[in-house]
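The chain that follows stands alone, in the form predicted alone, written as structure tokens.
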Amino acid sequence: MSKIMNMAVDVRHLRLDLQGWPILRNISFAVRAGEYFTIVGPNGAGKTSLLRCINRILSDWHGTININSVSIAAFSQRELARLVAYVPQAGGRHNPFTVRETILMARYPHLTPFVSVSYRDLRFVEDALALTGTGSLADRAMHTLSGGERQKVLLAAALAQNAKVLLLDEPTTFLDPRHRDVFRRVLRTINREKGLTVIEVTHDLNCAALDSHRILALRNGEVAFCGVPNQFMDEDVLTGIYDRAFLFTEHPVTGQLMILPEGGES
């Protein structure tokens, strides 16, 4: 029972249609409480819309999606961001408010009718800040920022959201390197020091192998792979999925094996 009680999130043989299209068949997997768990995959593998799934955006599926054991059909929508928050990806339309009055919307499951924005509340929205180095943001308005700066106040009003379970959708895209270090380096925080369980999609597979406690791969909606990164780094798994040779190195701190890129052709 101990076992049961203590997965986030468990998914049982998902499936989904769109436009009668198959997107995701026979999809199933668990993530513990905090865990950080990374969904990879080629390019319409299915990734988002696993997340969308989860977080039910998207509603017309079939098979078993629980939070905390509970079948997420049991959970209003408010009840639903209590635990559950999701980063999009940066693109899309730019809301006409300030990062900080972004930061705050992302409150509204804790909010009630007719009641004032608490001190606990602010409180959410300027530690949410401090930890993603959003800050000095915090007074401009959202359509002014770059695309990076844009994901990492998403990140922030997750954050502020407050929920114990965190998905991001290649929440480091459009980010420079320096950035998507210190953008890393908060999933890292929040994962394993306040213990938010993370859920990431991303094409980076050097990052899911460094970060990842679990990785799991997607191919033409079917799971390819589910495991640990040791196990995932393998040029016949890694093949399996892509379709395409690697190279390989060791990490020159933790020992892990890393992905080189190709050089150009002499």
Second form
Amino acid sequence: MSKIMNMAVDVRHLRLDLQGWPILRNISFAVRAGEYFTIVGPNGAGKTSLLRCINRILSDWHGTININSVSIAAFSQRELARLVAYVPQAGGRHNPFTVRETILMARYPHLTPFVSVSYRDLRFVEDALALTGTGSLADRAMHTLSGGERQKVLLAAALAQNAKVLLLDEPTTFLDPRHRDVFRRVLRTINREKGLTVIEVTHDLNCAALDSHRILALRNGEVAFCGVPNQFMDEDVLTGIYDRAFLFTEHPVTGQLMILPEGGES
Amino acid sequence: MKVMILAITILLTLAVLVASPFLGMTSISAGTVLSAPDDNPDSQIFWQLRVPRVMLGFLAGAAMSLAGMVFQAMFRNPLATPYTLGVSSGAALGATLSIRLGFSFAFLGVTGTTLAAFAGALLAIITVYGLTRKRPGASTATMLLAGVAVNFTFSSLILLVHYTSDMASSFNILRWLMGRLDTVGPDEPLQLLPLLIFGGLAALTLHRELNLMSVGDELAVSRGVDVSRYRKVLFISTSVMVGGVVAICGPIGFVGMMAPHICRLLVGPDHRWLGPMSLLFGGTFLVACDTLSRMVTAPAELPVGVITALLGGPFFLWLLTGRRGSSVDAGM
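Here we have the form predicted alone; I need the corresponding form predicted together with the partner chain.
Every component of the complex follows; first up is the chain already shown.
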């Protein structure tokens, strides 16, 4: 019983069609509270759609999705937003608001229509700015930022939303190596120290192996693999997902198996 | 800064509202209005014609401006207004038909033409909304295109009705299509007031939802906004408000597209400020244009639609070419 109770997100037999096309088929998995859970898979495998089902951006799916053992169909959108926050694939190119305003807007699910923003809400905004290192950007308009800066602000906004589950869609795509590692450190901190459940979609298999407790791989809308990084970093498993051979080496510090890019013709 | 701009706008609004009734074909002095007995013609013109007209102008301008603001935010498109989505052509078709068929009845003090225009506006609203409801997850582009299609269809029907009319109806139709604010007493502004309150309350109280929707529907949903529900509420409340304006004043939609953009340049994209600002600025702008329309060609009167478009068009182009132009795009 207790094992069921601490499942933060529990997806059962999820099926999704978009305009007649099958996108997701019979997806079942469960994410424990406080787990760092990564979703990988080839382009078009349905990773983003899966995230969008969990926060009900997409709502006409079949199956069950439970959060803390309660079906998400039972929540209002506002209640759901207090439980699940979302960092979308780089967006905000047309967002005219400043960074601080954008983050404050993420307090929406905690506000009621006729109550104005409180000191507590502003506290969350400042904490999120500090944690993500975006304080120096606070008064800039979103559309003047670079793609990488916008992704950090979107993370800050999701943190200010103060939900226990964080969904991230390729959050490090536009970050340079230094900022990517800063971003990963922030994610590890909130996961390890603040106990947030992290569900991240990424193409960076090495980072996924280093940071995650477990990895889910999708292929053609179905679950191709679900397990710990050591099982994932395996010739047969990866070839089965991506239809190609991989070269492996050991990480010099952690000993984790890592993938090497192909070398030139020689 | 924003407080200052809003304060200045409030003062400007009060100044225009107080000064406008005194100005026109003949200027009326304050002494006449306050001291003269009721049978004084100037006093009658002031209280029976000009004051209601200023009220009507303010309500109409405020309503169109707020509606434009809401639609620009919901569709994240600078050209989206209920006006461009076919509401006004629906209303115009209703009014045109009523004038052509010579409806002369009135219901509770509302003329047949107004009722027909209102019915036309509602028909357009239901058509556009129904078209986009058929396809769940219809994009904003789909909705805009549906509006444009409805607009074209109704416009050609108006031409057809117009073409088959006799001279007298034809003149009346054309005059109505140019937009008008001349009124004969307080009935018309009083008909409009509840509609403005209805639509305005939605536009002003849902400022947080509008902010999030103006950034993106998906982000808004993930932040907890029930987008499909609020879109419905806003779409219907503002469209009904605009339907009322167009039914009474004819198509004077340019205010609705332009005023929110100008306000966005002045106070930024936050709808908490943009809402009151659009309401005041839109209303004041239309009253000012109408005052001008009474004065420039006195003793004749220009249709107010001519003035708003003539003033607003070039001003808007100037805004777009300046360095601030980029923020109009970004606002979308």
